[in-house]
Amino acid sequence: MGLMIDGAYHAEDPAPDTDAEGRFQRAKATIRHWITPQGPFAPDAGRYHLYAAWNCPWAHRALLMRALKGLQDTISVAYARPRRTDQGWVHDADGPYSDPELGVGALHAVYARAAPPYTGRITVPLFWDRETEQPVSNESADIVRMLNDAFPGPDFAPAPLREGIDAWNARIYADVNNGVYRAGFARSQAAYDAAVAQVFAALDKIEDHLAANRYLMGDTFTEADIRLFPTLARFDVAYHYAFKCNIRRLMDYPNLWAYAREIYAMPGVADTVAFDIYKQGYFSQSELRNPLGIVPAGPVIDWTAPHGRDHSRA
């Protein structure tokens, strides 16, 4: 995906992102500025600007936040092209996938204005302030909280709920959200055996908990679903045949997946949803997974299908 070196961009990224036992390992972001009332980043409406990607599961967990909060006037958005070149993810001169605010052809051109130079690998999403001109977080988990806690509109994470959030959070992260790259990613057969089984686990409890509960937090819609959906939306289409995570699908779970379809028919949630384009980005040429770079034309699913749990919520 490429790397910046003391604000220089590199096409090769000399580190591996797999371990000696062929375990992937995800690199940390590093740009965690917060915006608070009182700090050098006010949540000031018109301020922000999100540069994202359709196909990337932690740019839609910020584009779920924002839709939800009803931010679209309040937080632009530039999305980049599905499929990353050499140059890492990239915007075209004009159209859907052009960049209106900074006008660059590449996101590494954002990231070569951060100060200090910044060093690290070039994702999404990325949050940038007009004010000082400054990149403000590439940490997704910190931009869905900062959208929720600094800007008007539904709390997605109240006080009283925060612990079990954030346990959920932690769980997600590591298991289900991580867990499909893990296996994706694994470059050993013992590496991707303990990883898909770990994704299944998961899928398998949190199943179980919707059997009783509308949602994870009980009958109480958080930020903790809002972190489960993206991987829940591209994994029958992509994860599944992608990444090799076939033991099951998303469908064959009753209560996952009307879960998801419930979260889907919410209010924006479809308008942050492209599953043709997350089969471009996912089955994009790749040496390990799929050299080709054939999309495949299916699978069929009918997200729109009745949820059946129409039930008031708390």
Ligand SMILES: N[C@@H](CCC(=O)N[C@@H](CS)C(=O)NCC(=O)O)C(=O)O
Contents of the next structure:
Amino acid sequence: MGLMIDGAYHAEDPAPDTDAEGRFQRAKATIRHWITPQGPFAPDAGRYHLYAAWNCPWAHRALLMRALKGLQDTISVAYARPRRTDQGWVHDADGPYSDPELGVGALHAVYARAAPPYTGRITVPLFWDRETEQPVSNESADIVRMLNDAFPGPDFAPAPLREGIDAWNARIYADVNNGVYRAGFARSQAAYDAAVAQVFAALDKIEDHLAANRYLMGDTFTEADIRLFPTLARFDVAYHYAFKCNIRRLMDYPNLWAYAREIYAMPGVADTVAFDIYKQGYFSQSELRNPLGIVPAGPVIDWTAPHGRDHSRA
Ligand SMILES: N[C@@H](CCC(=O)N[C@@H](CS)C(=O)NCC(=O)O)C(=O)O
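Switch from the form predicted on its own to the form predicted in complex with the named molecule and give that structure.
Below, the chain from earlier opens the complete complex, with every other chain and molecule after it.
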């Protein structure tokens, strides 16, 4: 799955992302420019292109913000194939996994254009600027916030709620979004035990919160909900089994499950979701987790069942 060093791609697997105790450590994203009306990266329509993969939850946040803001015609997208190769994320020459923008065969060819030369993992999402022909950001938290703040459309992080949204974002990142990865990528029993307990303690708390609140921030649907949803969408089809997050399923949480279905029913959201592709990605061949690469048939889930959350809440 490779690594780039000073702009050159190396196909060998980099050192494991775990510490001496087997705990997963996510590498920090390092391309962190910011889009603002003052520039140099101005929010011009048609200027930016998003490199994504359907199965990646971090790319999903960006796709969700793009859809919910109605920016589908403002920002173009290329989807990589769901299964990475020794070249990392790759594109086909044509079809749904092609890259009409730069026509690259592998995402590392986009990172190779960065100045100064890039060192690090080749990750999606990557936000690309056509004008300077440079990557703007490979940090999804930044991309989501920039899409919200700099581009037209509804504001999902209004100033009076921002402190609360940021607090939810921090907890949800640590315990849920990245928590499932810490369970799934743990290389010791103790690291897994701690991670999985943290995931479910957080979900249990959110379940209680959603008994009395329609959304994380009460009556207002915000960026915090947008950042929670990608993990919920993948939970029962992927994390429950592939990442051993199997104390409960999403569908065992009445409030969370209905809340997730409510978000799924919002205009544009279902277009960002691809459950079968999640399975292909998370059940890729992996010596550590799934040596034969066999994709399970189930579970069967009805995401379109009525959610019943449109009545005003207590
Ligand atoms: N900090 C990044 C993390 C993105 C990330 O880890 N993406 C995964 C896919 S879900 C990836 O591309 N991994 C490739 C690798 O680590 O080599 C973000 O949130 O944007």
